[in-house]
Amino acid sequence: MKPRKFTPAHNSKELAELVCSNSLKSTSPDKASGILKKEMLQLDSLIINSAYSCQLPAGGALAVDRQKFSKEVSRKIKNNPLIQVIEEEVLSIEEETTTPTIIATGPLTSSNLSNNIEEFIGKENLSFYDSISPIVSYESLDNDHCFRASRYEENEGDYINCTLNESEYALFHRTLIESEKIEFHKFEKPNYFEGCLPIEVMAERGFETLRFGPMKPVGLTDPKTGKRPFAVVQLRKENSNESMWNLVGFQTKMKIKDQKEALSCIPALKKAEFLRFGSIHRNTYINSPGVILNTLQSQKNPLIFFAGQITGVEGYSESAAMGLIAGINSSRVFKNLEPIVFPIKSALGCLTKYISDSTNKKIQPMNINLGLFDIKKPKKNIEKIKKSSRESINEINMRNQIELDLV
């Protein structure tokens, strides 16, 4: 619906605008996130391919220059002769459609369509609150209180680490606790996704919580002291010329003046210039079990597919993965072929099983993780998981191509 209408969190006219982190997480082949990306690349994912073409150094993570990434995805879509882009708000689902339709409206679905989706699926949409990390300018950092390094690496790394000693951390923690937060309306109930908690919520859980979360100092040695800091705030680059850096894991719902006061307690950020403050927005997703099949077709009308974060997955790669599956299956249905159920030996299959398994009565948004794979002691059996993942996707690719060629 952009640019005619924007959500509270979006402001770019381009497609694929990243409004939270600029990282698509780990590319390590030994981690679930890396396995998922590998599968998506095997299926020629537009999103993952575009991300790699706009990649920024970020250790083992796939971080992107968010503006370049958005423009790259927009360019590929708008230059595709088979795609017509219509920039207007859709207000309702065509429930009796006879043509495959994918609903991928994101976690910030507009109220009219959100209400219509709720009527269509016959269940209430669940909601949780997701927040955006602040961004600071590089020039405004105090280099006497930070150093470049990635965890467990001896050479200069891809992150800027802002150090705090125990008394500095105590002041920061206390300021977070005392900060003024954005108030919720009476009809709203906070239901945070555990993997994306605001820093002030973590602070309220205990003095040490942040030090075991986004401020953990493990794997880092301050070259100025030769010791591990008491706590660190990691900054990750936002753009290729390194003029903008975001605070990793520092989502917040504090008011702006309180953000300034709290973050200035971090010595390296004492005089920081904030290019973007943290904010909060409402995310909605479907309680998919019993509503959406493991092919991402809706139970009510198999010609209507759901994709993206609205299905109950969490994360950029995971959301794009659901779009990939919905795209493949809607294409197959259009050609009168059976939709593909991705095997649970694959990351794609694990995710679709999680959101569609009718034995789950109520789900929370889920990132891909090794625990979703149907295998005992997944960390010890990582090579087996990687092998079965690769074989599963190769088999699907081959089957899909052969059947499409026959058509």
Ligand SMILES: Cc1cc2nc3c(=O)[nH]c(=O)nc-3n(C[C@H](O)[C@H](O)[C@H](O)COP(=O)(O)OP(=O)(O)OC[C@H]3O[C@@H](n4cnc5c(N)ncnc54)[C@H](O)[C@@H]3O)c2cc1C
Given for the second form:
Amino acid sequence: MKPRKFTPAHNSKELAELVCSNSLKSTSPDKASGILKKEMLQLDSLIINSAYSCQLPAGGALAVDRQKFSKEVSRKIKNNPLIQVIEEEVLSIEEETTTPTIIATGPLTSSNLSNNIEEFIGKENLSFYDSISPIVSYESLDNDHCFRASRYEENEGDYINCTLNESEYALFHRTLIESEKIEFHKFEKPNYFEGCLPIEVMAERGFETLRFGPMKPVGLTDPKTGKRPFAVVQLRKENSNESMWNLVGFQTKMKIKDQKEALSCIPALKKAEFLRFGSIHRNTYINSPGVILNTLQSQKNPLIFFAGQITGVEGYSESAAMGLIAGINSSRVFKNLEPIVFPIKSALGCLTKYISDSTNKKIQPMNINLGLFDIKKPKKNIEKIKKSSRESINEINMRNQIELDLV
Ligand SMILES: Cc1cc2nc3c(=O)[nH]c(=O)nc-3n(C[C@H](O)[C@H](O)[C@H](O)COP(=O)(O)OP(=O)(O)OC[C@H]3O[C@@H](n4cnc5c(N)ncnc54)[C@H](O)[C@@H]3O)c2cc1C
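Right, the form predicted alone is done, so what does the form predicted together with the ligand look like?
Whole complex next, starting from this chain.
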């Protein structure tokens, strides 16, 4: 809809505007975001190719000259004879459409359209703020300071409970109070829901507040001491192979370095590897399981696709990755070919599986990370992940090319 109408965060008339950081994160083949970008290049991604052509030196990250990058993407799109760009706000989805349509209006989708998307997918399936707790890898936990149990239950239990004694809790509490927080943007109106307060806001309400909230130790006995701990942080599994664990109720607006510092006061998390940091932002996104298929088609009308951050992924590269899949699949549907389900051996497949997996009741936006790969001890198996990612995308490329040639 730019430049006729702008969201509160966009102000350039060009396409592919990077509204905050100019980095598309790591290019290292040993990091999940590097693997994702490599797959996107194998599939000839417009966004990643353009980013490399406007790259600025940034160590192991793919940072870009953002003006050049936007101009480059706009030039390629506008010069493509098969594309007609119409700069208008779309007010509603054409529900009965008979040609493939992709909705990719991002975290700040205009209110007219978001009202209509709510009608299309059901009001309960569209969120306007994310409220994200950090995720840590299982491999990085210190087992001497945690135990497995569910409250008031005697069997093994679903949670990992990280214990704190009184002095450890006091240090953690003080670090939270002193931490630096990320300011809200002008267009964001923080109106916290009492049941979902950031941990630092709870800490400011009093020394005991967290101990009577997400850190309450009731119903838990530490098998090492036979006693109830002073406080606990509960970790809930985020994926079925138990490589990713979510800190329950630990949504936060602390800066990343402050999150690392505060959470490392929890003995079991002293050396934790963070697969996702906590955050709270204005973010329009779909609770995709049950709404979007793993091909990015909507369940209600498979000719309507969703792409970008609105699908429940987080970040520039991840959003572009969903655009790439929706583009490939909508063109295949248009040519009467089966849409491709990306294999879970690839980063693209892991992300689409996470957002569409109907065993997840409610998702919070997710960035690509090694824990999403369906493999035990992902860091130790990185060579295996790299190989399977490369091979599975090559296979898809070959199959897609052959089928398109036949058409
Ligand atoms: C303030 C802010 C800061 C962010 N910072 C970062 C960051 O530093 N790093 C990072 O990786 N990610 C960041 N993100 C997330 C980032 O927005 C996404 O990762 C990425 O830009 C999403 O891509 P997208 O194509 O899905 O949406 P967008 O890039 O937002 O593109 C969607 C486009 O749709 C247009 N649009 C909206 N409604 C309509 C309508 N009804 N009709 C027609 N057009 C419409 C919008 O104008 C926009 O141009 C940030 C998000 C916000 C809001």
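From a predicted model like this one, the values you see are computed outputs, not experimental measurements. Numbering follows the first chain given and starts at 1. So that the term is clear: the rigid core is the largest set of C-alpha atoms that superpose within 1.5 Å between two forms.
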### Query
Would you say F207 moves its Cα by 2 Å or more between the two forms, aligning on the core?
yes
### Task
Superpose on the rigid core, then tell me if the C-alpha of K71 is displaced by 2 angstroms or more between the two forms.
no
### Message
At a 2 Å cut-off on C-alpha positions, does N294 qualify as shifted between the two forms after fitting the rigid core?
### Response
no
### Task
Quote the shift of the Cα of I177 between the two forms to one decimal place in Å, the two forms being superposed on the rigid core.
7.0
